[in-house]
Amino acid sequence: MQASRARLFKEYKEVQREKTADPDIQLVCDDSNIFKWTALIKGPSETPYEGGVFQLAFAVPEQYPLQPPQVRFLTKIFHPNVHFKTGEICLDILKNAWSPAWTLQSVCRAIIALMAHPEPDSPLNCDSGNLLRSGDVRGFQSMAKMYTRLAAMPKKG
């Protein structure tokens, strides 16, 4: 557990030092628990998520970095690789392809890349995956844009 605390503290210092280096990601450590983090990520441009800001919750295990963090969307998102109700993310690096070389920041980057390039063949959201697999890209994009507007964009007024 001491090694994981040291690693997380190092990542915390990196995040503080590089706050302006990656404007698409804002990682924040819980004040009272270094194993709980949240992130705000910007939806990638030229995707239905563009203009949205999505909140992620990180639960970091005591075996980190030997085991991956558990990450889920707190913001509702219509995406084939994200469970609509729980926010669980289907991403290989959070499961069997994890490496201790990954950091919480690089996990955020991988999630942004997944948002831009969905994998409809391993869906957690079958409705979303089925739209893409059947070739209805327009239908998928309009649903994803609608949920981005409803859940991930600041309310006006």
Contents of the next structure:
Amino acid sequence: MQASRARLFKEYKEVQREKTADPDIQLVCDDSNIFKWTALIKGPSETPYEGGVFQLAFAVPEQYPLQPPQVRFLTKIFHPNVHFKTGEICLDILKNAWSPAWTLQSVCRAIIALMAHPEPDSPLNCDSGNLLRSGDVRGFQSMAKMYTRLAAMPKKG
Amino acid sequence: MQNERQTQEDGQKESVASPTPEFEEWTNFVDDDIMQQQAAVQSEEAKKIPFVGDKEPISSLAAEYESGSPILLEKIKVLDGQYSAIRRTRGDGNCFFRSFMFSYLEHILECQDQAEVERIKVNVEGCMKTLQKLGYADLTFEDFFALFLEQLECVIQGKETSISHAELVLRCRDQSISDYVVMFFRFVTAGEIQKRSEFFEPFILGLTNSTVEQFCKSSVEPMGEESDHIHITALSDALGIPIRVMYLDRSSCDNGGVSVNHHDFLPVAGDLTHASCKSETNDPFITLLYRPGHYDILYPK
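Compare with the form predicted on its own: the form predicted in complex with the partner chain:
Time for the whole complex; same chain goes first.
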């Protein structure tokens, strides 16, 4: 508990210091609880998520950084490796490939990379995975783009 | 009721007859549940043996193989002639690092080898620089380094912070210390492998078909990933500490007599003159027993 708090505080200071270093990620710690974070990440360019801003919720366990943070999408997203209802993310570094060499910031980078490079063979969203696996890239992209517009872009007016 | 029926079906999945609400529950059965189950299995394992066990006679090893291969029993007899005790570690994928941690700190505590402490501190400093050069952020590894150096200070006697042998055992069983020291070794190992990637690359390609960096990310840095020759070589080199591994497996010897194979991992650039309180020999002061998939600690007679 002590150790995780100390580590998170270091990450917090680093995020404050490097605020402008990565314009695609805005990582914010909860005012009253250092174990709760949210992030806004920009959809990577040349993907159906381009132009969208996606919100992530982090719940950090007491054993952090020996155990990974729990991360999920709060913004609805159509992606093979993200659960359509819960926003849960299927990403190895959030599971058994986690190590303390990762930080909340680098986890955000890994999630952006996952958005650009879906792994349709281990889908949490089967509809999305099946479209890609059957080679219907156009179908996948139009669905993903539609949900990006509906959920991840500011409403006009 | 539901569970009972499932057990009766001998673990088979619920049949197609299951009503929709349950199916929805099943779809919610996601990775988090799997991780929770893994944690449950681990805590089961934890009840059986602490991270680091008590010293046991070599004969306790023979008891495990009573109905097993005669070659193994013969080899255990040979070991019994050379070694006085075994100290088991938990089979959680961290057993090599855990064995190394205890063995090394126990050695320093018993020998009070101040020169060795000074020597390893220089190497640890070097490992830190290696990680920085490789682009690791300080905040990711510094806590683990600090905790190891703290343990190193504590085993030196005659200070306010000094700890007894019994306390060392307790600390190595305390997850908040033990896992941090294991992680320190994992960082050191990953740093060394990437620093000398040209040397390690062929071994890694032979083992996993991944790049050196991928290998470190997937097989060295995560807790619970088992160690191989590559890990042992890298750790021994990075810290400048020789390690002897005795192999207890079913391989038999050509010359008819039974002997136990061993391999000494000798650090490449190591200055061994101060490495041991038994400085008249170049024998490693850390001896581990390897059985396929697991490492324990051995105590020479």
